[in-house]
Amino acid sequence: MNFDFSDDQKQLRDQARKFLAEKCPPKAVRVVLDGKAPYDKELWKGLAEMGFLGVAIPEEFGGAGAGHLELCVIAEEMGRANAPVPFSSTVYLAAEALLIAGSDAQKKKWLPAIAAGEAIGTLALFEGKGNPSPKNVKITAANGVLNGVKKPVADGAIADFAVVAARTGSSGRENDISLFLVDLKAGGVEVKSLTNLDPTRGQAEISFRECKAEPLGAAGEGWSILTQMLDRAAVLCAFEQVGGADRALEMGRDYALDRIAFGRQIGSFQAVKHMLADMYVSATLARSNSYYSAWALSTNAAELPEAAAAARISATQAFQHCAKNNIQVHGGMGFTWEFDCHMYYRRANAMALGLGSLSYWEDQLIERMRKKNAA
């Protein structure tokens, strides 16, 4: 079995890397980090023009119709560039939710707009501290009206629409949860930006007060749909994390070769060698797990739940490990604002929580493997 990407997919990777190197250098990321703009609008427009936003969206809905493998390729390059755009919330979550459960009318309304860069979407799942769980969903929905508060919501302050998980029953079971589509520019919605670890990827608090919403998928099927969404997003985020981990490793390696101390390159010192070797091992392990999960996602294999959790775990660990040790390799300079190390460290730790904590995905992997072995 060959888990490598095809020549066409590698060519797409080269194209994306060249585009992002030109349009999203570190100084462009710093414009968003240091400024007031919530994201890089020109980069978002360019991603749409290149067809990257709609790479996995079917052609009938305005996308390229390529598939999830191609989206994995793009995700990795977005991670390498540390791109300050709402790519994951819109493409990995909102678009995938529509592809899984949206009606034709909902797909026709939102998917072409996403592919064209004219709409930003997000998932409103969390309601404060805690991991994804039906019991943590308190916001209510009745007669097509939502009431409650969601926070943090990734890119919520700039999103045009949201997929909202809400409680429609009181039995205490998973089928109490349903999904709804909400136009965030309509009435009954109040959005407040939140301070967070990575200012290049904003978080928000969204309050719904008698807000009109339309069902997404069948009533009571919300948690089942969410589980599918999160598994898909876990795979795609894993590739973004792998891209970030590789770039952090490269930054540390390059600095170790350039920095001279005591008359020699610091990369020649055994302690630095060991640190870089450990970074390489964790990044390579994450890539292996991510490739397997990409195969499972692209073929809709029965192994996807376990593969997605494994990829999420290893990629989260690798990105955090490489981003942290990149700072260590740089020494005191690595802790300064002027060096770019902290931008990857911020992104690594922010992404580690975006779909639920590391411990949540470890528990998911154990439980899924236990059920599979018991079957």
The other form holds:
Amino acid sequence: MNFDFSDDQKQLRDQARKFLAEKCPPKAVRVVLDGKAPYDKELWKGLAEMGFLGVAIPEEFGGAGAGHLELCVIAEEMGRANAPVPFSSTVYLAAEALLIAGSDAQKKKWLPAIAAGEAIGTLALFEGKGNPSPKNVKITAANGVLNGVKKPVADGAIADFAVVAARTGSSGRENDISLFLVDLKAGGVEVKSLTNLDPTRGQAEISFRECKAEPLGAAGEGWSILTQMLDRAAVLCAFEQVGGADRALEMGRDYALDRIAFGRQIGSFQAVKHMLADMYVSATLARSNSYYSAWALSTNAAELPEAAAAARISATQAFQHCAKNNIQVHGGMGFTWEFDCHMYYRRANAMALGLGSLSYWEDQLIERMRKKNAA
Amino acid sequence: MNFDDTPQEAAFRETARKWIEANAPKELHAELSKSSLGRIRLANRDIVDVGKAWQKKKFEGNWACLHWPKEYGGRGATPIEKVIWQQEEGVYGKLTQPFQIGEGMCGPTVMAFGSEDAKRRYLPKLASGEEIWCQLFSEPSAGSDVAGLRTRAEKKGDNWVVNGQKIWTSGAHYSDYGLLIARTDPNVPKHKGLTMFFLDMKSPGVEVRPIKQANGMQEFNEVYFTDVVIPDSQRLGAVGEGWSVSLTTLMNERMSIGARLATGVPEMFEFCSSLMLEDGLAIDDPAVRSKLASWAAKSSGLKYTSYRTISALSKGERPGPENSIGKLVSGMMLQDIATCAMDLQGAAGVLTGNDEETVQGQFQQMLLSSPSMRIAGGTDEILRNIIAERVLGLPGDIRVDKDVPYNKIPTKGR
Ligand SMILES: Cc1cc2nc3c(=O)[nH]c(=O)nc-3n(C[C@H](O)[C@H](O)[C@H](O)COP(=O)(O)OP(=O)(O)OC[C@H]3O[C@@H](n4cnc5c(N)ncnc54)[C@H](O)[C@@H]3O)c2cc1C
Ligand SMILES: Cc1cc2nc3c(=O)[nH]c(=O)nc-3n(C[C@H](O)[C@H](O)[C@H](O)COP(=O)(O)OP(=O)(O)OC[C@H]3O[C@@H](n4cnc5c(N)ncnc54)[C@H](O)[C@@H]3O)c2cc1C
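Could you please show the structure of the form predicted in complex with its partner chain, as a counterpart to the form predicted on its own just displayed?
Below, the chain from earlier opens the complete complex, with every other chain and molecule after it.
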């Protein structure tokens, strides 16, 4: 067993960390946070130049042709830097959807553009409240024409194209759902920005009116493709969450060393020490679960569904836990806009919902474990 | 033991209810019901203005600060009558937010240590909401360790001259007066060299700078003092006795917080009662039920703990450190409830605008504001220390600074 990333992958991590430290300091995140830009375009361009956007895209489609382990390494750094770019929508969801189900022509059209930083993609799945479920997909597609409203769509206002889940049948089964690829710059689409918890990552409402859409994957296969997409994205997001959790822990630790109260470093109080130790524990469990899920993803193992759900759960919890207690360690300072603590708190709580909420994934994990144990 | 109103209490309740029925700003009821913490959701209206109007009306009807003596603007009501009033006032109590520091902390301190003249001059106007007070205790390097504060007050003739900086002062930007604790002698151990004052926030040399909060609002401030003159007649308590005066303030803070503490439970209950999940109402879901039940039990535990305190108060006992549990429990609970409500909303839980799916972002705002409940007025950790040390009698942490002259304490950046 060698349950670790390779030296090359670690080198890639160092490279990504260095790049992001330089190009994506908190100051840059704040430009987007304060609403002065919808996302960091310069950074996006830089990520493309570094080859990070296409790291898991095969060379024939303009990518670096590395693999998912390399993408995991970069995802962690994106989370650590709280990067204000549509990375997860484009790379974990849209690109993966194309890789799983895209036709050669679709891949040729979009994947090189993604890798080059010229196309932003997203997944339009949700329709109001609720979690991923075929029942919650109400918008319809008939003869390649979409009608209905999707909300919230992450990065919807800046996306060039979307993978849209729509209803093509009414049997009440999973195969009622099909996926479509929609060029959002063509007609029949209306996009409205929505205010959300984490302004560094936009959310939008997208209305389709008699909108032309091409199928992605076979008709009726939508839900099965989507399930694979969500599992992959769960792994990749888990790495972002682990990166965010680690950064929040680090900020808390540094502040505890620096801040003096009662003539002592506050880190010398056991209450603070234990708070930080507990953060470390949840971040570590999340990291280990994420590593396991990365292995499952990179080898396309049968364990992936279960591993992805476990990683999703523990990474979500770890990031939420570390982000909230990082504020607590900072006292009043932690509750200011000026300190970065709230940016991680916002991101942690927004990410907890993006692919479906924690309770949804808890449910998935147990279902998947039960299935496995029964087999 | 008896939780029923006595005949007098029932009569009092009836009077209060009728008065509220006739006078409350009913048009705000729905909006107020939806705001559990943080943003008081009033479309296009300032909470301070609306609050002042309600406070004034209450004052004229003799319902403001009703547990205060009549001569200082109150009604001379018993602690139990005050609770009855708060129960009846219900959601309109949220309008008292700008006055809570004055009513709960500054007023009682003036009452205990002010001159007769000061009491008659300041307390009725505080009660009527005409003048708002703020609490100038915390400093950049003195929050939990408030006795470590640096702001200096030096005696010049009949006056004191103040220089220094406070921080996190809630409402300083709309306050008329402030309760200020300052260092008058740096040569003695830190708790011994402090003195309490109050001052006009419009005094020359006072500068208020708002601080933007993590939840996007601007409710607290930095307050700078440059050669601010305070007459000696505005000193509260003896010179060097500021620490024990401040304990009166903080003791009253505990008392005032109890009954009005937001827990998030009523909002969550209502939300779960109407939210349709895939398999039915959220409140019928066993996992939701289990959480809701433990929150409901915590919240009733808090309520009845505060009733026990009030019973003790009405027998003339002082509220003790055990009341620290109120904020400790509800701060964390608010955060958990907000997280759970958003979880139930699924992906749409991220939306904070005027979205139907998230009940206009009610729980999102709670999530963003709740960290402050675990910090303001004593952090969770300090409250646990208080319970451990003052209630359970455990020894305190080893103190490196307690008996050392203030100006000899090892510090950083002080
Ligand atoms: C089932 C079992 C098996 C064991 N097996 C072995 C063994 O094989 N070999 C061996 O040598 N020992 C063994 N021990 C002993 C064990 O290591 C000690 O019990 C343990 O270190 C606690 O020491 P103590 O009992 O003196 O408790 P104390 O040290 O007196 O602790 C009492 C309480 O105070 C807390 N406490 C103490 N110091 C601190 C501190 N600095 N900060 C915060 N809290 C503190 C503790 O957490 C505990 O809650 C075993 C104990 C148990 C229960
Ligand atoms: C929304 C808000 C409103 C406020 N309003 C006012 C106001 O109107 N007037 C006013 O005077 N102040 C106000 N405050 C200030 C508040 O009282 C302080 O922020 C609080 O007491 C904590 O102090 P600090 O921020 O300096 O944190 P620190 O004291 O630096 O605490 C940092 C961390 O160290 C921990 N810690 C510190 N000492 C110990 C210890 N001995 N043992 C264990 N852990 C410890 C804390 O729990 C915390 O986790 C407000 C604060 C907030 C957030």
